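One chain follows as structure tokens, the form predicted alone.
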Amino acid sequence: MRLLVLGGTVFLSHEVAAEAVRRGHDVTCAARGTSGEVPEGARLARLDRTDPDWSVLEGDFDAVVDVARTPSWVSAALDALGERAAYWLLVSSISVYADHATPHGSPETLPLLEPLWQEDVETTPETYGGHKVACEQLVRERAASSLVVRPGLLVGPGDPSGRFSYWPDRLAEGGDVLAPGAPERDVQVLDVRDLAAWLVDCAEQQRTGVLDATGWITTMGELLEAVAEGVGSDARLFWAHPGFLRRHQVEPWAGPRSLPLWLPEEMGGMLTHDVCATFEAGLRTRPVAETAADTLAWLRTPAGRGQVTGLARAEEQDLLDDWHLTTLGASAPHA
């Protein structure tokens, strides 16, 4: 297969290119080449999508994998390559959905945001999702054959968001650890390498349609237990009520002073998608413990250093002290 990856230097697109090379495919990565290296064995075609010179790409392609979130970029690529690409695989996002409260949603049951074509706007979850809806619309209307994949939370080595990475990093240190909400709260994650392998499967099979892509639903307690197993941790988890976290200005999801992977109740459906159809289509996932161990190993390399978001250790200790005082010892730790 002659595969074109629009990107190929960072996280998911890099893993897709690497997986395709491992399988013996002819892989070209179209990128500026400033964010990282393409995988060994792939060809770099230097292309800046803000001002693309499509002549750097020669010949036809059996498949194109595009991770763009900018509608004009996708439109220009389809204009330039549409007749030369037999198949287009757009990596979208579950952020395209207008409803993040309803659990067990799927492409057949959840409404989409309105497509957003205006690009000179501040990036927010809503504008990101709206732009992705517009990109999807372009691909589904104009590509000869296409698959739209809407991933959930991607994790693993190379993750630039630092969301999942907080937990292997923190649990590896051991001691008392502040955990968000309740251990029975549902959550879903997917190792980027598993998604990449499945995307290459889909390109090989020319699978079409629209599918969400994330792991099976588990609980936050089970996930953190698996992370602890993967990093060899004996940490003790103390589960703080969301009201306590809000009163202490702890942020959800990601970023400074956050407890990553914690979402407000009204966003609970975001990490509880029904992905039976995706697993029936061949998605396979590795144990979370393996992902955690590999993520920690990456965090200890020069490339991974500093790629963690969330509470600073001093902030966490202050919160643990307050939590213990507030509960007067009633919060029994979950080992």
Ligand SMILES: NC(=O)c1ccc[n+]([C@@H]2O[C@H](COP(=O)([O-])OP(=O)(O)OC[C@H]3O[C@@H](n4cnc5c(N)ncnc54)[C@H](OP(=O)(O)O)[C@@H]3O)[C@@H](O)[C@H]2O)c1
The other form holds:
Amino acid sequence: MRLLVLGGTVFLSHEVAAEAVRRGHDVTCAARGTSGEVPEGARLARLDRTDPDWSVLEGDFDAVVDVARTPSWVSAALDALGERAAYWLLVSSISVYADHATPHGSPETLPLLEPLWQEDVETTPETYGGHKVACEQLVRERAASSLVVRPGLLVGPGDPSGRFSYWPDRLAEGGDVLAPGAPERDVQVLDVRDLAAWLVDCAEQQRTGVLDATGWITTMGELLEAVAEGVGSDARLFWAHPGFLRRHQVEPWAGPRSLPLWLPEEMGGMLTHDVCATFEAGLRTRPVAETAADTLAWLRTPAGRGQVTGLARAEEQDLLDDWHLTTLGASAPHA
Ligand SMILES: NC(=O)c1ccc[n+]([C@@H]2O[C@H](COP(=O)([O-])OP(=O)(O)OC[C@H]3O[C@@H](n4cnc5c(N)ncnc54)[C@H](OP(=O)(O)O)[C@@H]3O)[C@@H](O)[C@H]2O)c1
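Having gone through the form predicted alone, I am curious about the other one (the form predicted in complex with the ligand); can you provide its structure?
Now the full complex is given, and it begins with the chain already shown.
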């Protein structure tokens, strides 16, 4: 297969290109080359999508994989390459949905945000989702044949967001660990390498339609147990009530002073999608323990150093001290 990856220098698009090279495909990555290098065996066609010179790309492609989030970039790529590409795979996001509260949603059941075409706006979760809806519309209307894949939370080596990575990093250190909310809260993650392998399967098979892509639902307690197993940790988890975390200005999800992967209750559907159709379409996932071990190994390389978000250790210790005081020692550790 002659595959064009629009991207290919970082995380998911890099992994898609690497997987396709491993399978013997002819892979070109079109990017500026500023985020990183393309995998060995892939060709870099230098191109800046803010002012693209498409003449760097010659010939026809059996498949294009695009990770863009800017509608005008997708539109320009379709103008330039639409007639030379048999199949278009757009990596979108579950952020396209207008409803993040209802659990077990799927493309058939969840409403979408309105498409957002205006691009000179500050990036927020809503503009990101609205832009992706517009990107999806363009691909579905104009590509000869297409698949739209909407990933949930992607994790694993190379993750620039640091959200999942906080947990292998923290649990590997051991001791008393502050964990967010209830251990029985549902959560879903997907190793970037499993998604990449399945995207290459889809391109090979020219699978069409719209599918969410994330792992099976697990609980936050099971997830952190698997992470602990993967990194060989005997840390003790203390599950702090959401009210306690809010009172102490702990942020959900990501960023400074956050407990990563913790979501407000009204977002309870975001990490509980029904992905039966995606597994029927061939997605296969590795154990979370393996993802955690590999993520920790990557965090210990020069490229991975410091690539975590979330609470600083001193902030966590202060919170643990307060939590122990609040519960007067009544909170038994939950391993
Ligand atoms: N991470 C998650 O949990 C998550 C969840 C849901 C969906 N997603 C989706 O998954 C995909 C992730 O893709 P990704 O990991 O490859 O990262 P990305 O940040 O979405 O894309 C990065 C790629 O785009 C290229 N790029 C950026 N600016 C460019 C420009 N001006 N001209 C040409 N190329 C440009 C970069 O190359 P250069 O900088 O080298 O040019 C790089 O190869 C995205 O579609 C994202 O929306 C992610």
